[in-house]
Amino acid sequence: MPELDAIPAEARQRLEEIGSADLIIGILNTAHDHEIGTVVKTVGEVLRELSQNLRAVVVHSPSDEAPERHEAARENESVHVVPWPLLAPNTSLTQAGSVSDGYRSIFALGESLGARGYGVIASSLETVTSQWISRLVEPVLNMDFDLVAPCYARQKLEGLLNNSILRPLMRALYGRRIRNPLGPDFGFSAKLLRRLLYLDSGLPNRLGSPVLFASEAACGGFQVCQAHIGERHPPQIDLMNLSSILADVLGPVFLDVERNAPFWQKVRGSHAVRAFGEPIASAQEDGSVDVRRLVESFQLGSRNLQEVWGVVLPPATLFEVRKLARLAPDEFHMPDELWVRIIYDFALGHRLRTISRDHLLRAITPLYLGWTASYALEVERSTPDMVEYRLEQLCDAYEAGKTYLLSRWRWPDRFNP
């Protein structure tokens, strides 16, 4: 954790005369000045709700001076704005160290105002409303909430690596069903983001990972909640940084699942955590993606990458998977029961080293493009509720087969279906 020795003079001048602050709002991302008075006044609005004699403290990373944000701090007495030189510019969640030096460096600045709640935004300033914010914090300051996930607004075909994977692995080992674990927007209350730091003082860029909040929030019996806070739009993979982006995301994820095994071991089924607001629906229509790409993608995998995924994946289901690059694009399927078997499989081959970390979760990339092809036909004329209820059975059948993960886990060289 940085030192507050470290600290420029200027911004130590500057905590000292704020003195203290309840709650702060740490932006992870690089914002224009404008948008950074209008999270001030958000962030006002939100202390007038709850009706409480609250201090809060809105740390972004440095830039020039703005004439809105003065003027919306001096309009907002109780909520101050600390230009923070510890919290580096630009970043993202594909950049472990800085998201780990910025959630670092946001609980210094915390840690020396005796702050108990914050709240972290890591999406586009243009989607934050009050209620946005109102609804990650809350839970924290009022409620006695640890970790306040966050519910997204979005259209079927957003967020396909969170609902593919992420959420239905997290659920299933971890036994909480948090609709989206990676976040990246969350409210933390001091217990734990102390709690998740000292973790990772001893391994260094583990909290580059928010997957890490999650499973560590379940693991250490903290109170986990999720809130319905809007609509956000991730921006579109690139599928040439495909490969790169599973290896970002899933290698931290398969860590954790390493170093959690007596735990998850122990969990039996999930239950729901509490949600606060209602749903929301997207405003806007989904767009489509081009299945028949998707499946020769696909089928070009099989073909050239049968040897890796012949380390990593029992006969049986390399056999299943040769079946599927055979199919037309149009009559593209495959089933939950594969897809889940697939991600287990790798989990365990990122856990026995059977080939370089990087080149297995790279090896991936071409069965989650065929599991896009598929689930992509089988939502195309979806309502909302369909594609919920679709979602649901995909989290079943990770649940389902965890008896599969259990077997091979404990017994690698014996269990080979």
Given for the second form:
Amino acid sequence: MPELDAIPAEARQRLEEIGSADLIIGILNTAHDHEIGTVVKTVGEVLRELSQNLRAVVVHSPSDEAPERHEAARENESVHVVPWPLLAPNTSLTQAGSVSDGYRSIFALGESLGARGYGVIASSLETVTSQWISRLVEPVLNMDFDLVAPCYARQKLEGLLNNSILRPLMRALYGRRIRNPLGPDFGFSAKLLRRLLYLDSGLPNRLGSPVLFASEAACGGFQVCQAHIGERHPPQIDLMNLSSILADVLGPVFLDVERNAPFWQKVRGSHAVRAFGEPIASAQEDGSVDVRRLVESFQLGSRNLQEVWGVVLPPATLFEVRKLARLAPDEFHMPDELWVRIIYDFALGHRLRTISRDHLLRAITPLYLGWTASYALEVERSTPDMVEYRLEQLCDAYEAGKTYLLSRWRWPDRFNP
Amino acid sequence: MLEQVREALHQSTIRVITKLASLLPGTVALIIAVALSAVLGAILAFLLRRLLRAVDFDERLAHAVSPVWTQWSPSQSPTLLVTRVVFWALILIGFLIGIAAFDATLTSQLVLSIFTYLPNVVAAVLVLLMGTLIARFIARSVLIGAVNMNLQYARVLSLGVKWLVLVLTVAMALEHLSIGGGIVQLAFGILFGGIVLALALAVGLGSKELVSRSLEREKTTAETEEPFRHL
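Condition change, the form predicted on its own to the form predicted together with its partner chain:
Up next: the whole complex, starting with the chain shown before.
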């Protein structure tokens, strides 16, 4: 993916025409021209709402359609459009390396235009409203926040990977209660984006997975907030690819845990971050959920992966897992404490390289499906408030289990219950 | 006549006893040399084990070559392996010294043939080592992948793949050692083909229902998984 020195002459000329901009809106998904037209209008509305003489550039990966973008751009003099190949086609947003290239391209463009703030949209453009963009960029432009994390209105069985691992783990380790560290839509200050993408030496940083933005911001002492931006249509994942997604997401997270160990070992407890906007309720689907398949996957894993799990999990945890595998699907319940220990042990196993890291990350899939089944059974008849309460309980369990992680992290051989 | 027979018997007995008596010092020397080298080897191995444990050899090695080493997962610790190699090397040296007590030329011929053959042995050991490593790694990859794909026959598949690689490895090692020649190749072909055929039959016929149930389950998964959004 091109950085500033690799910009084609045509795009460079376009940037020279634009001159400068305060805000960059990066669209990571490939967008159709009519969608870009809508985004341009929406950004125009946002700039008017912010009631400042601001200029913005929308950068997006061009589609193969005939370009109408310049007409769309002319509709609003304060918003310009730059087509730029940000991501390779069919790139998953969980692939850290590719995504970091996309962010780096957006940042390179913003740097050349002297931008102060960035809004990066990775979700489907169908759901993007002026409220989305406004709430993601306003805290950066007007209130000196460095990172704006999104809060979506979600169904209770959406964002499971975020709710089961990322949100509580980030909170327990870094002490900030951010609901969606995984994003993927964020608002950034130029200062933070520079820090995220480049090391102090100026060399490209290999960081770039969206899931690491919150932890890097916390470690760097940046101002973090979150914004309730509305509904999002998360992509449906083929279960065959779930282990790859888990490996893509958890690999950088566990690396981050290892890298930031000196920081998080000093953090005690957690505190809320400022939230903008009111929580938006999403119409919840009621009714029972069929978890048989998930429980069967867990049981299959328990029958076949004992040897692999045994390398990572201590005997007591392994024993609990084996006991769990004997439960009938409708009685299935994975205690929070067990799940927390499993995640912490996998983080430690990743650090110690007790088995190949790819094997380790993929071997977590049946356990994750077990947690999903247990959680789905618990919340199938819950209201949104009850779901939130349940997730808070899980976060508390992660915080309570942090002493376990600390002990195992410091003395992996001696402390092996 | 009887006197002559007795004389001949007497002479042959004396010859045999003389021959045995001439071999006895060499035999005793061989036993002493092996015994001494065993004692020396045990002492050296003990000292080496203490030294390696003092410098945390196992942990250092695990950190240095961790991914490869952990895939192999030897049942013995590296320290133990090194000390055993030293011990048996000393016994081998003692044995060669003992043989030299019989006949110096015999030893040099033995040493020469051993050293000529040694590269083959080293290559075979390396092939075996790498093959075992690769077999374990691939077997584990297949096992995890198959479990994540919800295949009930994950373990069978993993074992099949593991044995395919191991059979291939052993055939290559034997080829290096020049053992068996054409028989090994033929046996390998039969065994390798047999395993592939067995796997194909297991999946195609024997486990037909199992596979169809697995596939059916996969088909219905998309519908039953509808409410779950992981991202």
